[in-house]
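Here we start with a single chain on its own, the form predicted alone, put down as structure tokens.
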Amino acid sequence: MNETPNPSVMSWHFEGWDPANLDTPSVQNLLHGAVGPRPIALASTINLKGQVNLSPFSFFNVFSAKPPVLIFSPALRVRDGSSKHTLLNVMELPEVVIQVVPFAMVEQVSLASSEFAEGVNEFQKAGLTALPSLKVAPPRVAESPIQMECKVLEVKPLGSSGGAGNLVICEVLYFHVAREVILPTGSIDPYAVDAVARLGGDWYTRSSMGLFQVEKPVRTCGIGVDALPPWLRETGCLDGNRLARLGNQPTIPNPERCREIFKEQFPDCSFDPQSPEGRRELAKAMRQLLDQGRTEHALALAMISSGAAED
């Protein structure tokens, strides 16, 4: 069957690789340009010596909430397929200390990174503070606004070559969070936090510049796209993100509130809204009421302009 191109998807023009023809390195720069931004863990951890290492991790996520899990992967050496300190670490005392970065600290957590030799103390190296934990032996990092203790469940390795990374299980034992950063909500400030992320190469994000919301459909199930007018799907007058803020609403008004919605914004129609000019001039207004956060207008609008808002 043959389809429409839709003019509101940009067309790529594509190179593609197989991972089996290319070399470790290479799959890396893919995989860290193609997969971010990405949160870091910043990881503390202790052996069985009493030598505390301390190091950042940006193959990391939050898995489960019961029981609280968060995993990290320290991957083995690309140049020789050796463990890193944390991995050696956790595999002697299965305990770790996960710490948020925020902005501010970037600098010192990249330094931290750094191939220090074994027993080396990366919290002095970097200037960065230890503090005692209260369920676990590696120490906490005074300056990231949030702590996590953690147990190690698990360390499963993914493969036996330089790149291959180790997944480490932690289950949350305890959660250390700045009270700077508790909205009166209970829930944590983005803002106050200014946590960091991973890019590929030397780029980062921060999560302070820039942000923005979607809404995500959790108690009800929108209209979806393809209830929209074929005219505003075909088009290309709405990007992909307007029609979907269109098909996540979860009803389309009434043909009566569709009609009121209409002659509030445009008082002194002299236009067919089902008409190529009408449409022109109701898209125009669609884009900027979804701009402005008036989905339900915009929604009624385009009712209006396929007749689905008549008797």
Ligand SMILES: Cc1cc2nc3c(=O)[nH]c(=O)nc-3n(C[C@H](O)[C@H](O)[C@H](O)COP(=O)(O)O)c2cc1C
The other form holds:
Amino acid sequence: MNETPNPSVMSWHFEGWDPANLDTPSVQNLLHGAVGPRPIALASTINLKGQVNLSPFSFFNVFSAKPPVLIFSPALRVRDGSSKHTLLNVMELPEVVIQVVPFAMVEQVSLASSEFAEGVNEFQKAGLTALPSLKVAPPRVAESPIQMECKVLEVKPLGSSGGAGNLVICEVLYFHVAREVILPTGSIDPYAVDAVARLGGDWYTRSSMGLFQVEKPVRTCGIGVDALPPWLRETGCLDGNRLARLGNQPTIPNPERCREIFKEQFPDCSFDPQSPEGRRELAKAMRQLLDQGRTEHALALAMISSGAAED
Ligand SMILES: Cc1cc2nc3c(=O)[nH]c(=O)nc-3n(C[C@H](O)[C@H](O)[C@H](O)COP(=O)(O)O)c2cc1C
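Follow the form predicted alone with the form predicted together with the ligand, if you could.
What follows is the whole complex; the chain from before opens it.
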């Protein structure tokens, strides 16, 4: 993992804004930059005339597993406060298919977000293929490896002027998942899906790039960063991620084990482990041990540095 500043020792220089004093595009700009990457729902809907609509929404996420609930939010147009076609459609016919957007189709999806006139089918405009759904009327997008057929439980308006969101609360009735993106464990393979997500401005990211794993915290609850010798945080010699890895250890090794590990790491030790030079040496070794996944060893050196493992 890259070196990142330790938030416990660095200080930011803040600007501040009260949204009440900003115009809507400026608030949008802050929100889009602040809350990201955001997953993208590619929503297909249909009105009572049978006209199909397809549009992306990045104000989107999952909120419940039982029932399985997704929410996305078509906002009233900032320009004139009018409703987007997707919103009008789900009010007429409360059904939607939400598809995940892989990198391979991101530019088609961006094209589908154009303000085409009412009744224009964005499947055709974006060159995407409509497949019939099993449980709902709107069609699915064949190019997406994950398609979720939903009924709309509720539409919750958040305001009445341009920029106001409308929460479209959807229950998934059926999942279609391409076999090619399912791992032998049954989980979905983020590399194979390669979903895109949106940030501020024109920025996107994709799930196959820069993936890394963080183990879930130990079930028994770790010792916590506050159980570590304070000098480790105060000097910033370990960044926040490495401190957290130590704090996630279930227990502190006993003094004897700490001394054993210390001797193993420094067989010919010629420094005082509690002196500033000694602590610098220990911190270097701890960083290496942590990066090798030998967290217990690193924690033992931390305890030695504080004198907690003395006879
Ligand atoms: C990646 C992406 C994400 C978007 N997310 C949203 C969103 O969350 N809410 C929204 O109102 N518009 C969003 N838009 C803009 C809509 O897609 C756009 O207004 C579209 O024309 C709406 O289509 P409709 O009127 O056919 O429903 C997004 C556009 C893109 C390209």
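Just so we're clear, the structure is a prediction, and the values are computed from it rather than from any experiment. Rigid core here is just the name for the largest C-alpha set that superposes within 1.5 Å across the two forms. Residue numbers count along the first chain shown, from 1.
Once the rigid core is used as the reference frame, the Cα position of C258 differs between the two forms by 2 Å or more.
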